[in-house]
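Given next, in structure tokens, is a single chain: the form predicted on its own.
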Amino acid sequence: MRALVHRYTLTDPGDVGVVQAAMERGELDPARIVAVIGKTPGNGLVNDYTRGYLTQSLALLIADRTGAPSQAVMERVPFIFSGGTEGVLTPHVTVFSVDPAAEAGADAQPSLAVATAFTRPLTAEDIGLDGQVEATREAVRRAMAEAAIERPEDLHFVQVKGPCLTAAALNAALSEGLMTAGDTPDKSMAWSRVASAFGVALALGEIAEETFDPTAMLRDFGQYSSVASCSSGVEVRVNEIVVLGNSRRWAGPLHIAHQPMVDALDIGAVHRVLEDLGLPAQPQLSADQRARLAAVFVKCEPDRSGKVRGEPHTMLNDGDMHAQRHIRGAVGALVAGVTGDTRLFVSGGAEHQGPDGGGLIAAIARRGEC
């Protein structure tokens, strides 16, 4: 098997013509697409409908090209979109395809491996609670097995998109006497991210099952997954999961690495992950190096202490702009300054995803000798 990764700039979630053109020139086989991860130019909050709009646009395109119903496409392909391209960030999609005919040689280096999984539909009583944690854990393990990623240390990025509850759904659940995580849609989004992150951590043994305590969620921030990137939104009803790692059973020139980010200014983590991929930036990637960079994924969080390296920040107090929009713009600029690339997946809401007040960065690149 061989993983293929293509990035396309998409400024309008209703216009996927650049992806269609790639299909028409034979660059992209719609039947082999297994996942799409991207950024849309919305606000990234509960009412960000650009995510669902882009999902619909791409599902209809793939359906038209493959002859499959669009619903069947959405049940096969995770479309995981994060809204919010503040600052220098560029709306784009990263499309993952798999060539099942490619074979890795006996002495092959570990290459990029990708697999996906879906949980069962999650109810109001699952979201942000034990049901979502358990469903995510099992789905991540299934995806790892499918990707032939045998060791947790070979798994470098797990992207999850889960559901959240709207005000109407919350009111309906409460009127039925159901227990929900969070009493507002915004809090429901956070709890969904957290439950997904704990599910990933349990699947990888980052948190031991015998010591897992649900009361640690949104309380003990020393417990986290070092590879989980979790988002939530009203456009999904299940957890959609994409696992990315390296495996000797996969062929091709692509490989992936990740690093924790200790805070919003951790430019060292950006340099380290690029160095792990053979792309030392001095201080910014050259044009030739940048051509080898296939994708970058970042998870970040405003430090809940209200300070960055001892100095106060205003992100949590701003009544005009959501803190997640602040942090995406700030960290996006930091990473773009090193990579020289603005087509970055930078997502806020990093509770229990990397060190508290920081997050993580993962990147995919082509080997220099390829």
Second form
Protein chains: 4
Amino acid sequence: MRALVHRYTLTDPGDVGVVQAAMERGELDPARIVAVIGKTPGNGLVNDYTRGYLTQSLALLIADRTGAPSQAVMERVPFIFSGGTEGVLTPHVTVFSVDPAAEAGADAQPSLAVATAFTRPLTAEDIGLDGQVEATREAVRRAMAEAAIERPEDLHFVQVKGPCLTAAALNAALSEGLMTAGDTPDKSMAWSRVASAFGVALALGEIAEETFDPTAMLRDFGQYSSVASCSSGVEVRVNEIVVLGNSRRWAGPLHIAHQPMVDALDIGAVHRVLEDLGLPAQPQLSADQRARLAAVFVKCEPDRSGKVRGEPHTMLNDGDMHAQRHIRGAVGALVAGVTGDTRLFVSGGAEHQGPDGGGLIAAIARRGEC
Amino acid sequence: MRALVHRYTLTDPGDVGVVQAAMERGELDPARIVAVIGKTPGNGLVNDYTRGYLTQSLALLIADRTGAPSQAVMERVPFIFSGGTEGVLTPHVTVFSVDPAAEAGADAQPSLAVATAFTRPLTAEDIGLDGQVEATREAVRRAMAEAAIERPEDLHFVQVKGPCLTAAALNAALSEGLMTAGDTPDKSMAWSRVASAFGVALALGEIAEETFDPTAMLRDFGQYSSVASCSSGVEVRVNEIVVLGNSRRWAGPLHIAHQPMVDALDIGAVHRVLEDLGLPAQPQLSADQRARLAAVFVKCEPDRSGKVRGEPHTMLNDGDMHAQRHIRGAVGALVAGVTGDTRLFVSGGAEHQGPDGGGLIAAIARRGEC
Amino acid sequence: MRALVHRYTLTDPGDVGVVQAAMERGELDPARIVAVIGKTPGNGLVNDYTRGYLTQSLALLIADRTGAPSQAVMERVPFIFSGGTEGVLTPHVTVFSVDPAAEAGADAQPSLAVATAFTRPLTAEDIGLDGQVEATREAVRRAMAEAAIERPEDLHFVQVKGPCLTAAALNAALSEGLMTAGDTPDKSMAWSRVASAFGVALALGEIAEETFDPTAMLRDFGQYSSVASCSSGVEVRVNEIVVLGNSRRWAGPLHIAHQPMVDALDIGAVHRVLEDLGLPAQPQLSADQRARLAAVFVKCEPDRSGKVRGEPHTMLNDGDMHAQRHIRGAVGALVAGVTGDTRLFVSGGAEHQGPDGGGLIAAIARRGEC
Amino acid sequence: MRALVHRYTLTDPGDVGVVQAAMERGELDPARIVAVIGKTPGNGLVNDYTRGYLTQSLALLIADRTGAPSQAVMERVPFIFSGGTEGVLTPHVTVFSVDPAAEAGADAQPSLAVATAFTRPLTAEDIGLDGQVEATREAVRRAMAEAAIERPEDLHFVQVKGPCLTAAALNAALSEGLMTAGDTPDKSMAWSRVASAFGVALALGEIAEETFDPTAMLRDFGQYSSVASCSSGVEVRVNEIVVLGNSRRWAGPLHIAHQPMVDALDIGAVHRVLEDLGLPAQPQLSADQRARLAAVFVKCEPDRSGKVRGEPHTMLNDGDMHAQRHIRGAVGALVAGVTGDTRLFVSGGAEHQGPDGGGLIAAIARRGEC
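Given the form predicted on its own above, I would also like to look at the protein as it appears in the form predicted together with a further copy of the same chain.
The next block holds the full complex; its first chain is the one shown before.
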């Protein structure tokens, strides 16, 4: 097997013409697409409909090109979109496909491996709670097995997209006497991300099952997954999961690395993950280096202490501009400054996904010539 | 003479207690303050009253400590505040004072020099037009002479704050049949910055007076000042000007440097200005290096082409979050990632202030031990 | 012929299940739908993708139910959506269909008549300029003829949706040396609305062709159409037009009325339009009266003088909340207070559409029993 | 005693020239001012500094005119400002003064009575909790006694402004192991309002002390005060309280009335409160009637069910525009449509202040000629 990664700039979620053109010229085989991860130009908050819009547009395109019904496409392919391209960020998609015919050589270096999984539909009683944790844990393990990633240290990125509750859904649950995680849509989004993160951490053994304590969620931020990147939104009903790692069972020049980010100024982590991939920035990637960079994924959050490196920030007190919009724009620019490329997946809401107040960065690159 | 630079974090424009405490412990002499440049936690747009609030609070404090009336303080000391601490940025002030007793040694290296100037009150007929250009040009020359900065290459930063027109003022002007620069408050803010920038460029000879063409304003972005940083707001009636450079006539360990930024990803410029000051970042300043950094000033703008390095950004199409808020948060984080310090003056609206789509960075540092 | 009006609440542009259910139970014949006008939950500004998303969703549904390709549906049916449901407003669609079999009685009262038209695709050189004015004028006349509305006083509402230019499109036009109407996306949206409004006014003789002066656009606000309601957005390429009036050639209990609104506090106009339809509010419609109200359309704008009834408003100076969001929420609540119903089409940007600083209101109701 | 009410439009919190002019021409006696209630042009959320700015400006003015220190003025006069003049609303202040020399006639009708009180400074352990409830209850009773308002039905409006916690303060409390009411600044603002409202309800016997259950706060919305209007903000440390009612012990033509609002469309309540004051609107106050209206106070909230009259609203799901900004603009316009005047005090956050999903309206008017 061989994992292929294509990146396309898509400024309007209703216009997927550039992806269609790539299919038409044979660059992208719609039947082999296994996952799409991307940034859309909405606000990245509860009322961001650009994620659902792009999902609908791409599912229609793939359905049209493969003959499968659109609904079946959505059930097979995780479309994981994070809204919000603040600052220099560019709306784009990273399309993962798998060529099953490619064979890894016996003595090959480990290559990029990818697999996906879905949980059952999650209800108001699951979201942010044990139901979502457990369903995620189980699905991540399924995906790892499928990807033939054996050692935990070979798994570098687990992207999860899960459901959250709107004000109307929260109110409906309340009137039925259900306990929900969070009492506002914003909080529901956070709890959904957290339950997914704990599900990943349990699947990987980053948190031991025997010591797992649900009350640590949104309280003990020392407990986290170092490879989980979790989003939530109103447009999905199940947790959709994409795992990325390196495996000798996979072929091709792509490989992946990741680093934790200790805070929003951790530019050293950006340099280190690029060095792990053989791409030292001095202080920015050269054009040749940049051409080998296939995709970058970043998870970050506004430090809940209200400070960065001891000095106050204003992200959490701003009534007009949401803290997630602040932090995505900031960390996105920091990373883009080192890579020289604005097509980054930068997602806010990093609770229990990397160190508290920081997050993580993962990157995929093509190996250079020897 | 010796220029002193103190930096204080001020999260609430109504609470200047930390500055008062510095005065009380003898660190800061209120009578010797010549200028204050800072970031306030408002939105940095027309309806940002945090700039005026902090001005009132600081003027009252200085008045109280010196016995001068508050109004006289405001007429003597430029208080130049840029609103908007998006992302990791910290609300703070940089206070410039002058010790007239300090004498520069005969063979000393050039040290930081500072001087200020004010124009006459500017009217709706001046703002963004010839009146503001000419008044700025004249005031900058006065300030340079006062600062004893002789060679143009020794001038590194000219901060200007000028007035703009609110919707009410624009309407009043319209009903009187006056022509104004810009027909919305936002546009008025831009034209005010531009007229100030051309005034600086003319004063320094960056644009020759004989070739000056007012129609180049907001049209020919190849014409710019490489050291002008211009703001505008409803809270001032005159252009307030602060010039900063190096001069052998001044004493002390501080010196200043500047670099143009070619675009919002120009992390190389950040590294270069620090290297000019003897502070190479690898890739971030160490704690020791950071202790020598006294102040950083950045001017930036959303690229009006709608692209950064060939890829689209969404800053200019966002109806909820102003483009200036986008770009300040982005470039602020890029710079903070290299310096490791969030107390940066980052101001948007860089029309004709540095290269088109980019801007400029200036920094002040203490020289290290030899 | 008989015009039918159905109203459906649609909070998520990707979920048109309630419309599908109405089709399935025979309430709504997809093949007979001629136009859809609605409010979507986006910001109603340039980067509002909820309009395009709902268009895609409804076109797919109608295509699926009628067997026509989705593209053909979009070319036949105007989907005119205004984003922004600020305050009490409810996202919803008003679906117009025509029953061709119904015959008007010889002595019947005039009943609601509806017809649509499309212009040719409009380019950057047309939008906001003569090309759009002329194309609109011609299309409105076609639609009036089709609707069999003979007397101008029987035409009560002309809804137009036209294209506008994004920052990228403006920049492309600039680099090709094209003159565009407006230099920002926001301005382009305004110019598009204005050109459409002048097209309507010319078609109806509200402005005489021989005295038409293009320089009056966005300058002489005494020139306006009293029935035009014009929107613009990035999601259309042509002007889509829906005309509504009363005609003895049409059957059924529905009829329509309209009133100009002189300013944002003109609650008297709301009462008058309801009285025109036999529905006096005291001070709010009763449940019985409200059951007869089929649809309400409002056009409004923030008074550009910066004042309402002599007192200042802050809508035009707000850097965080767009003036259109302010005014839609305000006028929407004023009207909803009288009707007791939040499913209102309230659209901002009323330049040359009703009196300056005000706008217009149109309403459709079922006649009561005699 | 006689209560005087003056209303001044103040668009810039730093410019109180119109109030100064009123003092200079003898209209307003600075020494007799007992309270100021007003709307400022900020966002009305945690990071709204316009409230503190206007407080500082007015306190300085009164200090300057009376010779008292500014700090003493702030400790004597409640300055209660609500930020956010969305839609048609006008930034303004209503100044209450008392003429102690005026004597009420023996058979006079009850006239407007006003009195104020302050609580002790409230800490992170009081805000939103029992400490704030009890301190408010006690202070309201003091103020009622001072105002000589004997019967509960003669008390029509109790305005409270209390402190809330910023992100930094919440974090500090957390690190000290303190329990706070609310874990975000937004929530802290809500809890502060709620504790104040329960304090008022207990003082007036609207909730009996023996049945008071703190767990009803933010849970049982059937428990409320029908006259409490509570705000919160970072700029105060104590609860500031103003009580308004009618009393035969007071002289003058002013009187006050109030009505509950059952929801955001309750235009009937607006008509009724005006009728209570002898000012029937048909459907809007005439100029003569409007001249008799001295002040209007409105408290409102986005219905937490997510619906108004059975139809969904989007206020609680909007990530870009805060729900409080939505509802103030909506209800403000509804009321302004009936009064014809935009100088309204409209404040969001009506938890336990009037019926759930609604709020209350109070108005002061001059009695007409007999």
